[in-house]
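A lone chain, given as structure tokens: the form predicted alone.
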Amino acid sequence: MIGVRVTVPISCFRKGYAREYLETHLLPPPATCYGFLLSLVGECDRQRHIGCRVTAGLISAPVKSVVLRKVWRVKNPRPEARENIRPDYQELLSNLELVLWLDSAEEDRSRPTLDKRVCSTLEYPEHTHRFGGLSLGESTHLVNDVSVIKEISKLKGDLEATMFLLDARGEQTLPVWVDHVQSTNTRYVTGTIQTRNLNTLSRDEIPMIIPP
């Protein structure tokens, strides 16, 4: 299990069901995280690391603000026509500090896993063929920097942090796997957030990225 921090200016992970008030979840769900990995390794096919297990964790206090935004709908097939936009309030996330846990033991091993490639693009992002900015989120949501947590006493504050972890009796779902054209086929998990100390995190607590 390799920990990656990233700290991101503005974000919003919108909640899959938010229509008129755009709402964020606090954490980025499993998938979205999983989505910035592989852009991370530039890998175009999100099949290809089935089986790893990853969730969020917030080391900082982000700040919550509302804006009004221009909003595409498709009521209309003319791009142009004028009902197909409309503003709407939408939530952001200043300031976010977050530790993406990673583990790919239970991955393909018959090639490299994730966690070798995340490792490996950081080190040497000059063998990582990649296109597009980096972004947490919403394609403008740009990264401000990531790196490989390799010795957890050097993260700011404590050691606990506030993450998604698994749990049968838990009170929120988040997706795992995003159907992008119906969404028939995306897949949630149940878990809660929950404050826990680093150290004592379990790789079963972890959501396992695994489509319908």
Contents of the next structure:
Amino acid sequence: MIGVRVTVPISCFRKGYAREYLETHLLPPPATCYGFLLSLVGECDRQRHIGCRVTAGLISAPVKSVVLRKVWRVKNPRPEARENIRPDYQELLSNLELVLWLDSAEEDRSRPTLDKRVCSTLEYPEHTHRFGGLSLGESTHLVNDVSVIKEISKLKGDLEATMFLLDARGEQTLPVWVDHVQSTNTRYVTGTIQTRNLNTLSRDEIPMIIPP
Amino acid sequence: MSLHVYANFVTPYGTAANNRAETDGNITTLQKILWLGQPHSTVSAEAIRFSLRRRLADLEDSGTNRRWNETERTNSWEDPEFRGWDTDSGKTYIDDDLLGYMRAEAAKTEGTTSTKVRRAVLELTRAVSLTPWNGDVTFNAASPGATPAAVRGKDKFKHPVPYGCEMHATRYQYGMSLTPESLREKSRAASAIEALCHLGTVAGNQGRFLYDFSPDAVVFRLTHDPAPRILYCFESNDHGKTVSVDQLLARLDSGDIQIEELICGVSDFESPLYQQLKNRGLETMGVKAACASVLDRMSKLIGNEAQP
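In place of the form predicted alone, the structure of the form predicted in complex with its partner chain is requested.
Below is the whole assembly, all chains and molecules, this chain first.
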């Protein structure tokens, strides 16, 4: 298991069913974290690292703001038809500091696993082919820092994070796979958001990325 | 293997009244977010993208695919179907190449690629004020008849309409990320950086563009690193009068950023910022010179990487 420390100056992790008031989750769902890691290593095939486990932990307490913004919806396929545009409120999180926990033990081991690729991208970025801004949330929500925490056991004993962990009787459902077109194939897992010492984290508690 | 160009821009000091938020009675409010624990005014990335597209439409000989028609208050399109992207040799436009596009009917099934969708190669971030908003409001009166919707009755066109307007005297900073080799035409990266260095007006009172977003200072970073590490690196300790980059220097000290990756531009060689950068040994020049230097270094690096 590796930890990837990420800072995001401004972000929004829009709730899947938020339509008229664009609410945000407090932390990025596993599917968002997975997409971010794929973008980091320049991988375009979403199926490439299925079986990895990933979740986000907050190091900083998120601060929420609300802005009014232009929102697009599809009423008319003609670009910029007036009925496609409406103003709406959106929640934004500022000054986010996260650790993404990534475990690749259950991935296909015959090819380089996601944790290895993340480490090698950050160690030798000149050998990685990737494109576009690296974002967590919407595309304009650029991340500022990315670095790897390789050994969790070497972390200070008092380092705690607020993270989403699997819990069959939990109160949160977050996506581990998103169907961007019709949402029928979006796959959720159930868990709780809890503050935990990072040394006590076990693999079984971290959501696994599996398509339907 | 993938060269990224990052930048963080800071505007000159000016009075912003970007009233595209909700109104509160007869007060036109500013958009604000909590930033480092205090309310700061903000301008969306979309507003900056709009202004960039407008700038490119004026600068580019072949124009842009969409161009804002001020009279009709809508876009005029050259290729609304994005047909130029169907083939490798089709005619494409700089704004689609840099800023991406999407046709609503493009995605019918998950995972299929379409020529009707293109992700932006140039990403801009939301602009955030350098100083907290301290609550400035002006009192104004619109001319009689200027806003008839705000006055009822038969005196509708006789009396002026009083209103308050939230304002913020400050600077704004925002960031950019660009991967030149992902462009259909790589030379367009230079046009984008030049346009951003001469951006002009973005966002103002009722979108009438009163605030100059051309950089007063800029930090560029050319690197293979996927993380910019320079976003929002400007600070001010004197209410926006001058700018400093303490965070950036701390990053250099920690080894996160290499000094040779950076090119800095300032508009005033007498400023404390110039001294701070120069004392640290950073390559610092005027804003236009920094832009030219980045373009020169970028073309060399892309040229080197293109060779086997």
